[in-house]
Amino acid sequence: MAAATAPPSTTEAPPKSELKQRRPRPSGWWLPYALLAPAIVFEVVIHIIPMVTGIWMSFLKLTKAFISNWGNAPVIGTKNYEVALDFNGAVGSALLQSFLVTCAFTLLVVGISWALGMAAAVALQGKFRGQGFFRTLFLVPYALPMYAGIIAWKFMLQKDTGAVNHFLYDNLHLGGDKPFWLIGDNSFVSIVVVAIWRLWPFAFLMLMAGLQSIPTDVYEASAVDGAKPFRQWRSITLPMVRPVNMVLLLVMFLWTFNDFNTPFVLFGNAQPPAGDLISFHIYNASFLTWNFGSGAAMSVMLLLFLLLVSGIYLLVLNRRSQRA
């Protein structure tokens, strides 16, 4: 005799949507949002609102005539952008020269700072007596307050009383007259040297941290196979610190291209053309001529340029990572 089967259940399971609606929220679900709220508020107040205000200002004829009442400044559309991009005019040609100076400055500072940081990190990777002392010594420029360090360089670069000319011409007895380091074409050399002195310890610190993650067994095995130090650096060190370099180079590029403090402290408001970095140029275009609309337009174009370069850089690196 066949076993009796149970009648099918007439009740259907509730749909998944109803189960999700009925599921009670866990206790403390609001805590992550509460912790993020202060950061979001500060981000909006400190970055988003000023950025939106700057974009709005770039479409206004905001000169000293309307500085007391911004709401009465007339809207001129893209006129400020057209003037800034007219390289045959005085404003556009000065902006283009400042942009080219900043590009050369950024390439030299980022390239040399990275090379110095990598060399120092590799040299201090092995264990030897005095390793901690040299690590601390190399980080002094990075730990020193920014303005204090740049002001010290400004005194050292003076023509008659500066330590640089005293060392080169009084001690080493180089021929010729003592040069002016803070005016003329020499100002570019001065600002590059000061920026490298400030930036390369950061590259050293980041690369030294990245090298700590490389197992020593890899170097020992390659040494047994006959690999020389340069081959180890090219085949082991560089590939394994590639993730660090990806972030490091981008951060150094953004910091250097936006550098304002170095030229401001070294040169004051009377910057020489050879040391006219674009952030400092935009500051002078805004606060010396009192044309805040034009300065805001230049700032917006600088923001778009940096976003474009950063996006292309990350896109190229991501494609290379996928191919590898």
Given for the second form:
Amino acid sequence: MAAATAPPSTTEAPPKSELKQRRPRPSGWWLPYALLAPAIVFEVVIHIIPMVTGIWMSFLKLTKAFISNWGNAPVIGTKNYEVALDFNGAVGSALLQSFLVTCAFTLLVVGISWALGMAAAVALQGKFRGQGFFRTLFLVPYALPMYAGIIAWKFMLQKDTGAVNHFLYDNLHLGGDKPFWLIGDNSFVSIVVVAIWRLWPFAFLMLMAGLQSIPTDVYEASAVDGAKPFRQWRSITLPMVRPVNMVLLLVMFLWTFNDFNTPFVLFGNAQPPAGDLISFHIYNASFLTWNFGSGAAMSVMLLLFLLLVSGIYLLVLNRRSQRA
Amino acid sequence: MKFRTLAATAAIAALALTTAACGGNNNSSSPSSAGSSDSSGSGGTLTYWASNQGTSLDNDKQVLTPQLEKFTQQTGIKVNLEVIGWNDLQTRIQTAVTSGQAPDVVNIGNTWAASLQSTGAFMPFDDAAFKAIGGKDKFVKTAMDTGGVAGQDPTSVPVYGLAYGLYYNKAMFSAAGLTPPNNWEDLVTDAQKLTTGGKYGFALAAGSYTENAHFAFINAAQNGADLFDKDGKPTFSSDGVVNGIQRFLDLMQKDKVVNVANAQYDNGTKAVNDFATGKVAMILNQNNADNSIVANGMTSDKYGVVPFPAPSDAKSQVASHVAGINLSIFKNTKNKDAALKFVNFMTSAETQTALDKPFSALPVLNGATPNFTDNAAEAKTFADIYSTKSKPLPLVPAEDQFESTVGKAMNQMFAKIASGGTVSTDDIRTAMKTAEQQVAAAG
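With the form predicted alone done, generate the form predicted in complex with the partner chain in the same format.
Time for the whole complex; same chain goes first.
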């Protein structure tokens, strides 16, 4: 991605570096390595070791009988994976169900958040009075501590005392009984709305920054040629913020697919099937049953899936941008 | 240049989001009082994790502190107290077992005893240990039986006794000309009569999986059904269990004596509050509900308690599981003697008398009289339920999985009923078969 956007500098680089290599080692050559060392140590400790441990755990029968002494847990090969992937069994079918719910959730949340973020960023692109106020206002959900925000939603979504039902049924006088929002099938709607509320300011922030890098003369030139706002958006704005969009969509996809906090705070530890997102499902599957081997196997599969999707996404998009 | 600015913005934003996420994740597991979790190494100090027995975590601390000071005076051993809420306690114990960073002494829900015993992280009370705490015989047998799997040295000893009772509002019953029910059929007709004018006959913590699991067990026990067979295999889909669950669900589904909003009650306190404020006529609760009822302004002469009634053709008159809190010592404690002294102190007659009242607990010691309420009839009823009408939850390692799988399935069924669906006997059986498979897969 960085290489794709800045090719000219890389073509100039090689001769310079060859020159440098022929010179004797300058004093203090080790300094960059020394400066990098803490980062590498932390990378290993924080990323690599837990990841390898997780993969190793997924091949163990790490149930509560062995949890106090991991060393004794017997290796059972791919048994954990077989159980998780046996979609006729109770564990596998629940995992599949949760996976499908998460896919639908991710599509809706990322799509709508992006659209909202784009709309708000375009609306605030030109200069006008109160621009700063609206920018700040739109960023409020992003600035709120996550727990506080979601707990406020939890109160608002209560059946009898919540603000949502009060507004819809007492103020707008919709007919019928007040529905539940946090149990049953409606919980899917609730969690999508809350997740969008939380995520879209990020899309807005990124796109706003992207839009500011588009020179105004391009718009002026197109206006002279008679382009209407939508045509300007489609032919100028979209291609010019393409690099932003590429990263933004990928990051939003990863965060949303892995979302743990929203269901955890919204539903507590008894999640309704319609709001059973996958990382929360894995947490429940391993922490409530104390079967950490099985939970690790599910996590490894989630990791592989996300790597696969991200890899394909970057490969396809990079190839397309090189061709262009 | 522009791209670089953008990348920097993205990086900062990403950092902000991930750190926020971390903060959120850790919230439930980070120790709330600094330094208490690993101070067990020094000689004269014990770390004690207490469960939430009073009206709040602070209330627990206030009640326990004078007792702990007394213990320090007697023995010179200091105690670091941390009170942990029920939502976090199991996760905290789990983390302690997994990491070895454990307290010395911990309160556990007695239904977890067998499950926790199977982790091997807790000290078995052998003869010497029992001698140090005053002998096995000082405990009521019903309570002591919950200490662990039968036939092995228990890994926990009882400290507070609890039992379920049916609380009823005396004024509402006499206004309707009713007497407290003796069997299930009466309970349903009474509740139907009392469900009028925006008030309901009954309130349930229908969104709490632990409460639901307890009632699955009690109703199944009244039908003479067991949850596990002799080999420890789950038998949740047997007729007795399924019919018992159906009977309980029908309070909301068929008899309509429970407000559908109760499907969101994820802990017992909400139902207790409805009862104490006169919105419902009856609740099923353990005797520690007294705290919250009184805190809501309902005095102990305004309500009565009877055993949770079984159907007239029931095979057994079980009205409660043997509920309560046990004390366990972590096996890798460096202060075993001090820990035993502490358990001895907590289960001594004097401390028990001092703590039973503020925590509304039944005595676990032989010969002790219940003092948790000034309502003599209530005390007698609970003592009777505890000693003659209680059955322990199955003492098998998979017991905790029964609670989470069956309890959660019942949450979903109540949710379905509340949002207008119906749950048939076949639906229950299918859900129970799934729960059986989940338990089998976890083992």
